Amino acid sequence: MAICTMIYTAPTLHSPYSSFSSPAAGKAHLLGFHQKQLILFTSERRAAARRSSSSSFEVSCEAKTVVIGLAADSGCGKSTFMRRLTSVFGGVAEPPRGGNPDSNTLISDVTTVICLDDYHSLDRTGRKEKGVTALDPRANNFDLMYEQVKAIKDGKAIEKPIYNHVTGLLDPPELIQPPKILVIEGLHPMYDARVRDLLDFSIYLDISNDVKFAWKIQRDMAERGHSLESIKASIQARKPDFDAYIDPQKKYADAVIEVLPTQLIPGDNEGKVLRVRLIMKEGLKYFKPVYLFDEGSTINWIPCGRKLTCSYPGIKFFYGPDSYFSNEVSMLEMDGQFDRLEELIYVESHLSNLSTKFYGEVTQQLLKHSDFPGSNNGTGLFQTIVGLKIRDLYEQLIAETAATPAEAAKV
């Protein structure tokens, strides 16, 4: 995760090594590489470098950007997602100033989040002529996809296209530089095995079909007028894509977020109270995972009663070891939602492996945020502890580049 100089300084004229020039700093600065000068020994000379007590090593290391993928269909919290994600690690993610009004990019002081709708090889226009949906692969370009942001995490900047979603075309492009974090979101981050290979950590957000048909509902006829009809046919016509393309990467995430009908009320079919689970892969170098009271076991928990208000039909919470799609995962599963948000302490408190600053922070992160969607469930919770969890990733990947100067040193 770091790029690397070394740069070993002689007292006299005579060294006892070998230099080589670096490769033009302009071609340098390109590639992603810092270093002045590379220094290579025969077995002689190194000994006799080490033997003179005015020699030295600097060396100095430069991180690489970390890159976390974030797969869903439309309409199923990404946008939110990134707005908690963003809130852990301090200030507003706002387009590019100056730039394209309709840019899709989101721009904090740490951490930048591109829409990969930006790589449609087709405008609206062009998928219509060819009976694609944006869904589909051909509709997408994916070797630039992987080039830019292979980019990116090598530290260049990248001229990167613009999908409009206003007008359905594709705009001038826009300059990104490499930021600490870069967030790909959208429907195909973990698609190509090539840009799935560059992603640090990777998320799914797995919304039901119940859940997805009444979240549509719910938006299409209440704020935009469709009938139901009409948006049962924009369903459909969407499913075999998604089931052929976007719904399959869920097996290659780190985590996945996954959003089911409530089992509290018999036959709901609101989508108003929801059951969350958060699917956690094992054995990741940089994620513990979440769990609950006791590590391994199995638990279900419901803490309804004096120290947390619950109206009906209350909250019950799960957790334990689990297989998915092979891998051997952790699960905790909220059901229900919170009457008062502040009362979430109560339950963070007997969670372990959140990898918060301090005491409430996963309550503090909530309340902040109250008003967005998601807040009083399992959502936002997993949404949030999630955020936390990338937050931890990167400070482990900072902190082992830091310490790569020091070992680099000891040869």
Given for the second form:
Protein chains: 2
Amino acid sequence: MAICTMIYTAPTLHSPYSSFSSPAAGKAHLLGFHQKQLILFTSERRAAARRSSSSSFEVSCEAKTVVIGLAADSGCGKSTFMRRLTSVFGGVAEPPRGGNPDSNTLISDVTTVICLDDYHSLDRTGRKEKGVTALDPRANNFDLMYEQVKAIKDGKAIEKPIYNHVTGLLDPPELIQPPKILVIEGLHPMYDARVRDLLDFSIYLDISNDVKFAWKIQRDMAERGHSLESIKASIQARKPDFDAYIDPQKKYADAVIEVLPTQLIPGDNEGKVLRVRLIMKEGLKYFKPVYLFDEGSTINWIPCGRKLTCSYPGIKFFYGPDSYFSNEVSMLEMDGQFDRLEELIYVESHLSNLSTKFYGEVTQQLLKHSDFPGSNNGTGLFQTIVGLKIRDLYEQLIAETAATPAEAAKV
Amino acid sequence: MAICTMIYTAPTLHSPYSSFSSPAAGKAHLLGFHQKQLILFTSERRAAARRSSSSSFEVSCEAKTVVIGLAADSGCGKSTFMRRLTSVFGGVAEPPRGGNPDSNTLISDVTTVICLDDYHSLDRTGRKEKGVTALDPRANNFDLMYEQVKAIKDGKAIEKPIYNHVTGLLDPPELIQPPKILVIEGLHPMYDARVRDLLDFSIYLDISNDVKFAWKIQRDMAERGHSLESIKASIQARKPDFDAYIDPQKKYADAVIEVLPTQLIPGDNEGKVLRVRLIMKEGLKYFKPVYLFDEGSTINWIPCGRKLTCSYPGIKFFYGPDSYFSNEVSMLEMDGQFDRLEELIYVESHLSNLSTKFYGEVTQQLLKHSDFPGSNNGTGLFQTIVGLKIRDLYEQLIAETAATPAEAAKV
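Next up, can you give the form predicted in complex with another copy of the chain of this protein, since the form predicted on its own came first?
Now the full complex is given, and it begins with the chain already shown.
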């Protein structure tokens, strides 16, 4: 659905067409919280307007919210990913002003990120009583999740519950207005078919067990003083539900970021040097997979060599067509990490379909947030690339809406 | 040595500089058989001439013969290579007209190819009597080889002996005039240090034992009715001298074409599908190695995929820096063979530093001679590329001579 207002300016003062609204335009005010945006005609139409020069069109269009789903287990870098995505759009993401300080929501000019934990139907005590984990669908309210995501997509504000991670309780709801881009992140964005169908793009962060274990050890053992045994036990306890309810969602994802142990250091299990794969679905209308050197062929690339020297253990790339859960995909893999800016820009210059707006934008984004975890490896690189692809997808969708205002208004 | 005549044209009829010769110019007629060629100034000088517009320079320069050495065992495709090289220069190579019908020499407009077997000091009977093979340096006259190659390089015609491969005898000599490019091909172009030093570029055709064996079986068993045992025995008999005198020359080569069994078909020993490597020395002034996608990095490439479909067993490329007998080299490898033109042009479009004069020249050359052995695999591809690199090297050398006619005349 798109709600548009067209304004036609003619040199004659008494033209009967000097201003008109589409039949659906009135609705916008009823819905209340919709952000407005101005959309210009495509260049061809602008050129036509310039030729006539005595008159012009402007379309003010309240575009449909683009909905992105991001699935991943907790502690897998979703929040870093969201900060990278927000940064691509140029804004800073912050919790709703004056609201619950424990809100999980992050709002920037373009994006609103909501955490699907807010749709827990059972609080911590309730889950304990019923013996279900937060991963279990029975602890989550998918009906409400669907209704509210649909409402946002329809341009309606919602009163979304808040799951308080500190207290483990369900707090009073917060008001969420329809943004340009809504990101729903959490354990189950693709679990319910109705919610899944509302997604314009979906991403799955797939951290391999080895890496997850190495990360947990680092955080929970080194920083929080947990024992190795208790960490192992907690991972084991989560595993059956994770395998049953979370992991199967990846087959629906348009892009998967897989994080694996490096293959550059034989026997490495530290989880510091990572092998990261970006699996991109082929055949999508608004998403063209990134490629290395030659689209559709299979390539192994070690950029470190005569022109670029890298420190041990170096960097290795792979690109090629593949199949993923019966879907045709393109696979881009990076093993190793960057030491210096030169390495990053060198790699960027050999990747195509990045959806950057200028040469070196990927490198600039990573440098801007060099303090974020993973900025020197494939997680940062691929999260940034996915961010750029989402911006591109968003711009294609609004351009399409703008290009067909009459049809869009009929929807 | 280069012998040049400069002609200066001025608008004033009585200019004292309207025509002059360099002091060495007279020599040309004494040497007799020198081919003439007209060399223009470099574009910068031409531009300067155009600016003055009332006068012009022309330099007619008898450039030094460029000497190329090609080493390989007999039956390893030297003659095909020579036909490809000649074709790059646009001419057809033929034996000297009206000469010995068993001459081993091939002459075209630009190139003269002489076979180093002509420098055998012992004929077939002599070798049998002394118990030496043709591979043994004692069966070859390196003093004469050096003197004659040097004479050609100095612009002097020679009376070169002929070894008659039909009779096994040394026939009366034939007259060879200094060409633009002299190719000396045979068993020992790089064996003697004096001859080696005369080479402007050197190539070694390195056919692995497995492939050599497969080829001999195919030719000698299938076509000539030899037994498998006799073929094995003949290869074994040649091996000690080959290892002692021929093989060690490859460490001096500027380019090596290595022919190996395919790795695409496990256990294949038919020698029909080949893995061919072009090993190119780095740091040469007139020879810049070809590269795939990204100069100096390491790449494995399977072009067959989404955009290009190839039949079994496909095609695989490798490119990367390496070391060869302590020399820094670039390695380009092709395993497999082309089925169709599309595959060839697709590959050519991703190679750089090919020294082609137009897009698709490599493909055009291979198609022109699709009947030559190896046109669909790495031997044909790399022989053609080396031919183009030799043309480029030749053009750089004559351009340099033309750019410094005064100094060149002094030599």
